[in-house]
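Quick heads-up: it's one chain on its own, the form predicted on its own, in structure tokens.
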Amino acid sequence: MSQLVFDPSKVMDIDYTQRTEYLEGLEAIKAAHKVLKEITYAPSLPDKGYTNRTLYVNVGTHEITEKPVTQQMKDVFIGGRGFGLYHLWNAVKPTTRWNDPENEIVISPGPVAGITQYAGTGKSLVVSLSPQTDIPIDSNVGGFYGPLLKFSGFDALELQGKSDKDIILFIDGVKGIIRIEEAPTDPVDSHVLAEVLTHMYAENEKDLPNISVVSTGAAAEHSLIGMLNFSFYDRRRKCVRFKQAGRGGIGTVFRDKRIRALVVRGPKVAGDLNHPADPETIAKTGIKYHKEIRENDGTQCMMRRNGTAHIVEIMDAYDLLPVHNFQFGSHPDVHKIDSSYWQQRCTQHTVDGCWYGCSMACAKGADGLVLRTGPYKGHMVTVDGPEYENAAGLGSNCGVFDPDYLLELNFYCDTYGICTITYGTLTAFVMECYQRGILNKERTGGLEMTWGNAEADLEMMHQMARGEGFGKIAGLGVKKMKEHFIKNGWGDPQLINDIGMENKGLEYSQYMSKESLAQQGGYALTNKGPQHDEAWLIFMDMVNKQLPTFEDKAEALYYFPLFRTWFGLNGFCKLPWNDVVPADNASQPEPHKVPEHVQNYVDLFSATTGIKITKEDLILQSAKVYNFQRVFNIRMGKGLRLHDAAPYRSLGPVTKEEYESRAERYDQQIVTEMGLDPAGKTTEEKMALHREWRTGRFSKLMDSVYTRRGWTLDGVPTLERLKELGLDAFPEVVDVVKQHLS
């Protein structure tokens, strides 16, 4: 593929500062508040990383305490998801389900999240009890929460409980307030809520960027796929933007606790707030990365002009895009939503970014959208993004190559709180069905779900959005639609399996696996679910051809997902790791894990917290919550060898058009993977030895990535494994264990 040249005379001339506006009633938002619960409290910043506190509130008793974060939860669980699942472990039994009250939100950014010398370091980790898998769910978010909270004086908030009516929770961490209030008259949706709150709790013009608001809308309360938006103020735009913690429902959880938004009002960030115990590795490492991305950026990814949508070409090159529910890989309309269209949709005369000192700057925004659809037709909005999965699974796996329908259902996700890449992949599935007869007009209240048709997709959303027609079981995602449509007779139960996108009840995100074993156990082999930022192993598969042989496929199925982990432990985002790669990358020893900045990583650890590790010793730290979440899910129910079963549509063709589609390749594989002669033989035939040709296929991986892992065939980790992380100190997790070992 040829490089794309960025050409400044070809971007839209579009005034990034207009937009509509939502402060007149705030005044009387304001008064409408009503006090139920406030309490003050000393702030601190951390040392080396931590603060040492964790919040607690119950938003249905109104309880607000502090609780300790020990010394054995440092070691263990490091921060982050680490902190999170610890938490909600504590909080919740076997039996507890998503809407009781005792399930819990969990909020933790990591010891090294807020520093601002390095790309990429204001990441928090969200974890709940998920409504669509019923085993905790993680989800990384930027914006500046995460690092407020800290700042304010806390390494996590744990939200229990619920209340019997919508309340504000608000964290003041320069004065040390924090305020439980009723309010009985805020907006819903996300980009009036947090607009409206953060001009409500800023003390003036200065302290926006202080300020930072957590929030979901209207669709959360009607569906079990609701996100949260974590905002940050834009300076240069002067509004408010959002990056989202989107996968599993959490959003839907924080309505259910009738939780309206998370204030919080932090000090004014500087670059030593986080008290590290080496400030000058940091600096170091942080200037030698920084001036990598500027020299390296443009002839490698053009994260800081195109953000993370420079993939779909190339994912459409290696017929890897979803297109039309995971059918295909490529599509001859995808130039119209490819990178060489957002670079000049995509404002490029500011500098983007979801948190202080991120040169890679990749958080691009989409300026002046006239909305054409939905409560708030004719507003001029900007719009976050589309990253990549957004423009593959709001746009090719629907057949939406209308760039403006794009971004307006990806603006429409985002303010009523629904997850980018549950509904592109539900919906994607949606008109499968209708495709293939399984729906029809009559069955989903007159929507017409055909491929591409962008005003039925947006109705059906503010269907959701209004908890009304077919929008509201579309609302309960992929599994409990298939479920909803055998129950009813509704087609073939073996396609709709085949078909539905899911595993352990989340939807894929947005890569099709069929020629990729190491993706296809990178989604199905995962603690919460298909998500890809668990184990992305596609590129170095498929592009990058770093990953030729099975043994090396098991292997980085064993290793990725650790690495990955830790990145989620600490407040990093992942992209800074490879996505711009030093210049000598490819002559180093493992290109792929790229080993020089595996070290900055070590580093930046080691001198913030002040305890000297290795690259070992990253893995090690990722295993020991990587398997405590493991045994998590076999305490809920769940983490056993049948719920990593993947639907075949992940493995292979399941109709014939797909595999007529790519017909050659195929008829190859019969003959050089299975060592047999295609001539003569049906496509149902021929379809009939790659499904189990793959499904073999697929078992073994299983086997060889379980013994890795040091987890039983049936996946479970065995009690030499805890023993050898430690876990053996935690007899719970033990005797979880232990049911499923004979």
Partner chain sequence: MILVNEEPLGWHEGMTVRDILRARNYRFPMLVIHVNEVLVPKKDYDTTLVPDGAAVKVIHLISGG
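Cool, the form predicted on its own is there; where's the form predicted together with its partner chain?
Just this one chain is shown here; partners and other molecules are left out.
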């Protein structure tokens, strides 16, 4: 495959935001495209949020068909993640694995997605069987693809089959054309490919914002942790930027199907394309929120200035920032990568939303980074981010405190199609294995994976993209690395399992959960694996002490995962919910739920679809999909209590130095929680006491949460619960559950 060549001598001459150098070979690339299949269809706009049809494309057989959206689909699955899970369930068998042709990638934006009056409504949910976990993964992503797909006539896109050559799927929602094209010479990595395709498929300069590209990069071909980039055209910078569907390796599935890219060309976006039932309520709710952002953001989270990176220094101050593979919670060098640095480093003269109308505008861009390594060495690029997860995962968790290296790691993750969260956690694991002699230079093929060695870190990433050396092993993810190291007799298996931060095969995201039992549950008692977008309870539990009993924690682990699931059913970003609050929020009952915003969401759903719901209905809508997903996991061979087990590093101190870094707190817990006297005991003895206590209370938490969720103590939804949720209407779902109820 060809790669556009860039002349480093031109580096200071180029307009780095326009990236015109990538377009030099565009005509030749276009000429090499060959149409494999083309159909016409009637484009349509949504009515009350739904277009009432979905698109099925088999990239192997070139079948392209429309499917109707049934009333049952809307009632039970709503849209977004719900539609994704519904289609995937119907597509696969219990024996299907991620690289079987029947596995699908489903992209669906949800009924409210695409409105431009409220903040954060451009999200799509991407669902597939994950190469890392073998169960459904769902990833919430911004960018324009989902809304433009919907405005082209489809509530969801199902991709099935496997192509034998690299293809592009082009949907022209203006002319009503769907085309599968062979793409033999297209660039591989996202920052070049998306720029090229955006210009290739736009009819003229004005049309550029109506194009969105889904793509991945070189590393997705050689690893299990591939990610998808969803593009949006940045009018001010005049370049293409990305949001990522990161978790679970969907980019790997994409390349396994030999999809090079998806391109949609939608109509020009206007405020009424969703044809909502009650546009006045949507406009009123949006105006209220925009005013709130304008007035309060500057004294609250400053999302418009810092994005989510604003919590780097806060997590450090609260001993919750992952440092050196989640061993510690803070580090003296954090000031080098905290928000005061990113404030200067990110371009601030521009409004930075990833969908129209997002006044929270947290999509920060660091412009003008000259790369020091890899195939794009010497190129000057814009890096999106770093968001908190990137700064913590690629930075503190690996001991990388050089911000330019952190940006370079972030850039290559994006363009190579690697999940930054996953990469950060797996590299931190590799570095700790190196620290403890489980790995050494010989075993890594010469990579010196010491804490903070950004050059070795980048080289491992380049190897991952080339499919070579130790990078190829690292690209299997923590779970498979653990198996590989243990099989080779490298290190103590218990230690390796204790420090490998994965659950169900997915790497942990970037919070140090050792001192928060509810957060431990928020990570491990999830459907897809440990990801902060399900239940982020670390403040409520550990800092606020708002959840003193097991029942309190179970209630939070019932409510918040369901509340947050709802965003993914409808096309919302979660940040506008909780990163700014109304001025009088503190005086409201349950201010941590931000009640005015909950009401906004109820109003937006009702005003879009015309279906009146309450805040209780919102939880019920989510519960249907959440329980369906749990049963789906069970159907695929996971989803039981044993699969919710957490690595001990997420529960407590694995090593002596970890214990001693918090000895006062841990000794005190021996007195208050265990009723014992730590005096005279060795650190090892005290660690053993902690392990017993901590694993015991995690097990008790599981009992409480399962009971509250209406599941058996083995984690299986009961028949009563399925009936309450109307899931008994699906005999296959009931059958799966019956096999696990004795």
